[in-house]
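Here you get one chain, nothing else, as structure tokens; it is the form predicted on its own.
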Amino acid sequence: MTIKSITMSTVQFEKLRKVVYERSGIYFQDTKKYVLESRLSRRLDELELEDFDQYIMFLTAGPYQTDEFQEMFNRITINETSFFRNEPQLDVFEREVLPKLLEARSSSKTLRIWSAACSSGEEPYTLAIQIHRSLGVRLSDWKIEVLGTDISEKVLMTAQSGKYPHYSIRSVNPMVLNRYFKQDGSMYQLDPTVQSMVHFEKLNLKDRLAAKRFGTWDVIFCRNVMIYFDDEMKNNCAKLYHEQLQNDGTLFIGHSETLRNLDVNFEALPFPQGFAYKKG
């Protein structure tokens, strides 16, 4: 079967941006218009439409337009992701912040644990795995709440199955792969134990109400996410980790982003390979 390519004019890459952005905030630079072309042109021919003012109008106007921007999201956005990204941050969330955290609510014995735009859950699963071999046999005395959320329904139903391809675990410690995992043909099935501790909610981020309903959290983290923002939604999304997070916790960022000129006051914590911050 022959795909036709469909190409899009600067005016209907100007207004399928406009789209994308309010419904999600995620802004397509003017150099990333072919992005958008090539993912989308093979949907247009899915559809049997002939043009991308077609399109716009059948994402905007029609009676499947929610479905439509969920499909068209997932097209567009690349969710590339696996368990353990990044350990040396890992190792500082694992080694120095959560001893310092179950230490300040070893009387309440509760933590909860916000992984942000999580994509199809590894990394919230990561954390859990750490939070479960750092507490042990202690695990049944606490309560754990780790919440992972995203804007894709397709991604959630990856995550809350919790199975993975070998892609996913390729950065797994032999030990902790044997401890956490079993092999299921050639997908890997997450421990049930570790996955009881996390859950899924659907959450646009730019939503702000929405998510203030889920209160505040100890840790929060929300990596390689704002890359996509332009500066006011970059400022949007900090003012809401700054409000949901507690006095005493620890937000996590992307090793190529930064909090530097936004209108919200987080101090860097010590540790050269952590992206961790605290409130101001």
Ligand SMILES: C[S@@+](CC[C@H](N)C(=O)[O-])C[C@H]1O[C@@H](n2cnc3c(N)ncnc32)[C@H](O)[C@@H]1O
Given for the second form:
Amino acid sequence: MTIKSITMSTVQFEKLRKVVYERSGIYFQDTKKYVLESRLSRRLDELELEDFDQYIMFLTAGPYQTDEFQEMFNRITINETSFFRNEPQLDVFEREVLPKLLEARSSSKTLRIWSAACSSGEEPYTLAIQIHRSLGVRLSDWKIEVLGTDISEKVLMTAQSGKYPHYSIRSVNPMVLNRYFKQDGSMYQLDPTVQSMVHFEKLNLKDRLAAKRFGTWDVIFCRNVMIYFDDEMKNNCAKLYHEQLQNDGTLFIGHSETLRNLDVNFEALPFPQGFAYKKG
Ligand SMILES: C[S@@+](CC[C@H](N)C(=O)[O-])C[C@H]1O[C@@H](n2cnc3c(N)ncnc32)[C@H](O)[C@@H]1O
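Output the form predicted in complex with the named molecule next; the form predicted on its own has already been displayed.
The next block holds the full complex; its first chain is the one shown before.
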């Protein structure tokens, strides 16, 4: 089957960018027009639509709007991730934050960790591995909840399978790989105990009320997603994390992201390996 390449005009790009932004907070810069164009061109072909005007109509006024928005987000989001991504920052979590938290929660023995925008699950599973090896035999005394959320249903399906290609585990050290993964052909299946520590839900970070229904968290990871948002959406997310974080909780954002200039009171915790944040 040959795929027609359908061109997107500047006006069509601006209309589509507005629709995407209003629904998700994802803001496509002018230089990213080609991303929308190339990723959605095949979709237009599948739907037998002639041009992007027809697609915008289908998306915003057609009978299958909700489904099509989902389909579109599955295609246009950047889902790059891997196990132990940016390991120095994860060392801060495991060596600095987690021991103090386990101490502080030693009576309730509950721990709640949220990986917002978790893509295909490598990040929350990495945190579960770290908690698993930190607690060792004490794990069964604790009620651990690690939640991974994302706007894309497609990546969440991979997350739920716990099965990954070599690309996802390329930074995992051989001892961890041997202990926590079982090779199955070209794929790597995560250890079922670690897998059972994590659950996944679809969540659009634009939907503040939906996010709030998951309650408060001891640690929030929101790495490498705010780079796709404009300042207003970054501010809204930072406020959401502030509200949903326990008073002694910790926030991690991506190492190339910043909370500077945002209207929210977080205090940076500068560790040699990287930053974490607590409520100011
Ligand atoms: C680059 S991945 C980051 C994954 C992981 N946090 C990491 O750092 O490795 C960004 C993820 O953000 C998700 N995303 C983008 N906009 C979102 C939104 N409005 N709500 C929830 N997730 C969103 C995308 O679907 C994508 O999976």
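Numbering follows the first chain given and starts at 1. If you superpose the two forms and keep the largest set of C-alpha atoms that fall within 1.5 Å, you have the rigid core. Owing to the predicted nature of the structure, the values given are computational and were not obtained by experimental measurement.
After superposition on the rigid core, the Cα atom of N235 is displaced by less than 2 Å between these two forms. With a cut-off of 2 Å and the rigid core superposed, G215 has a Cα displacement that falls short of the cut-off between these two forms.
Core-superposed comparison between these two forms: the CA of Q65 exceeds or equals a 2 Å shift.
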